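Next up: a single chain in structure tokens, the form predicted on its own.
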Amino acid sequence: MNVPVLPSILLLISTAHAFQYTELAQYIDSHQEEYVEALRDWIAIESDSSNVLKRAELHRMMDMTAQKLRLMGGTVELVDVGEQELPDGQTLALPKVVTAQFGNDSNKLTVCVYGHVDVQPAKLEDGWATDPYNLTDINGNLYGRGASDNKAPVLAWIHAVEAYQALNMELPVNVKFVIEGMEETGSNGLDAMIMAQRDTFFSDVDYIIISDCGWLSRRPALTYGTRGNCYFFAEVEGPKQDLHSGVYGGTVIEPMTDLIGILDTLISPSGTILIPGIREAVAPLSDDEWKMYQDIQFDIENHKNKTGVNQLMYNNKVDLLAHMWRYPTVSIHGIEGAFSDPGTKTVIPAKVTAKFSIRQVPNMDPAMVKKQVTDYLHSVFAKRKSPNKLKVTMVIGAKPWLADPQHPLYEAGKAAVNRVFNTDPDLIREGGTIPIARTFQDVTMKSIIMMPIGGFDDGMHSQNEKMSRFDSTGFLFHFRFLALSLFKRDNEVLNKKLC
């Protein structure tokens, strides 16, 4: 796993605890194969939340997660969060959310760990060197879909608690888990569940930790912000059925031509978003932010080599980081209904659906983005004077999240990272989206910190996703410090510092 660890709760470690840590570290190192096998079992489940045909696998993944926590003696519930409505009007049961609790001592602080066990789609033919659902160890790297995002991090936290139990050590804090199965598609049903349990399950939670992110470089990091995600379908429908291009080509206005035409108006070749109102909503980069970005460890050449491109949109570190983290972007992901199989097929598709997203940032509201995009595409489409029909739908509207990196919680995190790694962490933001962070912030009013457990080169959402096994940012190293992070600080001192 990669990342500092949860120097979390961010407890400064005193020498009085040194013997406990040594014992924990030895236990964790001696059980590494068990941890790998547990991850192997989880990776084998194709818990792709975007594919409704895999929904049974997703339910199985949630059951397996709950069972592991039950076997550890936790108070576990599988919370029903309702149904999902599909584009065709059908409904499908959402995977239940797993909640668990270890300890309920009112004299202790309570930490809630959030994670997810659903994954992005993956197929061998996409370019994987190994079967994405068969964990494969190559030179100390564990390859498999979900290895870094987010199954291994979830297991890391679970195993940290398990190590305490195995050694008959008292947990220094109460630990709660919230583990879901729809994060990769917008955390359907989770917002309502958190709202419903605000005054019950979350009432005694002091801090929330999210480990669904990664380091930026080989330097440890703490994450204080993420972008949101507005995901759209743009459907153009024309003929009543697919047509032969030789027979009908040149006599009909083709839906694919219309669709590509309007997609081309979303963003300029230089990356400028052309939808009115989007760029105007973004707060300008402050001098303090500029200096913070300037001090972050980031290798432009390495970033370029990792992505496999000859040229990036920007050639300086600050511009690149700013456009990765705190500016919105438009990405076109695919076209459903178009011919994409190998070979040739002379068909005019009767209906095609583009899938694209806008990563949104603070000061942008999903409802407003939906209106801006819908109005803009309809206005562009109207100018084409096409007889075809356009339908625009926003299927995900996840808000961005931003914390104060000067908050005492982050100050404590920086102190813990410095103690563990003998260096200060980079304070970074994530270009991706973790929908639940904003919900936790708005609903529970609890302090949140993101403690990455993912390497800068793990390939999350990409081919050959992996988690390091051995090196200094590897998962054994991380398990040790996940356990270390649970050490209790003096309650009075902590409460005084964080109030």
Ligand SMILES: CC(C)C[C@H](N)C(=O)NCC(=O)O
Contents of the next structure:
Amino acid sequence: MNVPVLPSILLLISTAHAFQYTELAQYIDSHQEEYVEALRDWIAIESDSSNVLKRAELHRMMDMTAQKLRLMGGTVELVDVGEQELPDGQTLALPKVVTAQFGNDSNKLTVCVYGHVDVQPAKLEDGWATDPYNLTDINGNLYGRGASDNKAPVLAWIHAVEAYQALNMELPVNVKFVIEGMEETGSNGLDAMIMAQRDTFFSDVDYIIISDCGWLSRRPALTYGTRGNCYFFAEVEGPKQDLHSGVYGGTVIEPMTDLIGILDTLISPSGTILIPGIREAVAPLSDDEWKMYQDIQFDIENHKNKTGVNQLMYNNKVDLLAHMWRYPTVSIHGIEGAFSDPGTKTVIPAKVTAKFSIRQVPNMDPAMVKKQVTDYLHSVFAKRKSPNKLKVTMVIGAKPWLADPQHPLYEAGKAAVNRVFNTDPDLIREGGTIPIARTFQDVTMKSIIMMPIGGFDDGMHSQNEKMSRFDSTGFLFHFRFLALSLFKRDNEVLNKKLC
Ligand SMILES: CC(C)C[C@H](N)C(=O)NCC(=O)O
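Counterpart to the form predicted on its own, namely the form predicted together with the named molecule:
First the chain shown before, then all remaining chains and molecules of the complex.
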């Protein structure tokens, strides 16, 4: 069973009878290689949204996505969401957002599937074992940038609709797609588009499904929360050009020294955020949450192996999960302008820009965090009495998202997992960010369920990202049935509650 297939699963299925399940499953299994080839075509496109030099590739990716949906007979639009302003003041066209619709029957529920087809940067020399843009199948693992995050899951949903069409089966729900190309950099332009189309495209949507996350372990999972993210640039500028450190070192106050000095004041070695006001905003961990976390399957040794470290920040499961999902953290990602090539260049860089981010949790507010971080860094910098100039910019301000795991969507999900796996799913949160999740919820007032498709060891954003055709436990195979059951149950529950 391969991944792109997965969704077929998810789909539709609500009203399908047993023989239809079998037919769908057979169709999907017998088309597995075509799904892998479709994924190969998509992986080959370097749709890196963070690199402005790759923008043409991103536009091509959106066109290709729209074309695939058009060829399936969907009502497809490429929605212009305007321009992006770059830190240097230049502007650049944003990739268009693809919307599509299959079915328009007012007697059916309408499901909106959201996904993205942009990716994080990847280079062979980062330590990939294979070319990140050439899908490589090793023992059933499909390696390539974007395989798990989020190209295979998006394709899987599309192929699910296609399987119904190919078998001349009626879709049990109307299906809408919203597929974007800027998720990895904060979903620029998408908030405004959702607001603008609230009373049109989104007016008949009953609920939203996102498959842009992963299981936590080999136990089935449903995701009910994601962290937000505030991403900052801190630029320190000094001399008018780079200087020879032997000739000028000791006479000028170096921008890099200033920058490292202020970065070191963001977080303590034991992980305490030192920016005033941040920790105070965080909702305290309730007893109920503590109990929920205790029951979740999470193997600390496995987490150590996966990350390749021999010591973690915390030694117990609840603390680790809580710090992964529902406490903020500061991560320092890189320094632009710093010398980073092999060799021993002896330069004093004239201007350096640090990139760091702070994951957001309830009840933090990105606007407030922007002010707290900017004020704090300027006050720390002022104490250094440096003649250099500091500029702090927040380039992403994505809010956290939290659903009610008691909502009928999750009841349906749990019942389906039980039916299929004979076990309760773990109800998990996600430490990463899906910037648009909160907007969907706030603007459309519709509920969201996140149904992870990725494996716990897919390596999203990392070297050797992959999506598995099979898992040792065969979870993808099971997931198909989970989905079938889910939607069957889903409609039963939701028809009662939503209609
Ligand atoms: C695991 C995340 C929710 C996946 C998502 N596509 C993502 O990577 N978002 C950006 C981020 O930095 O979290």
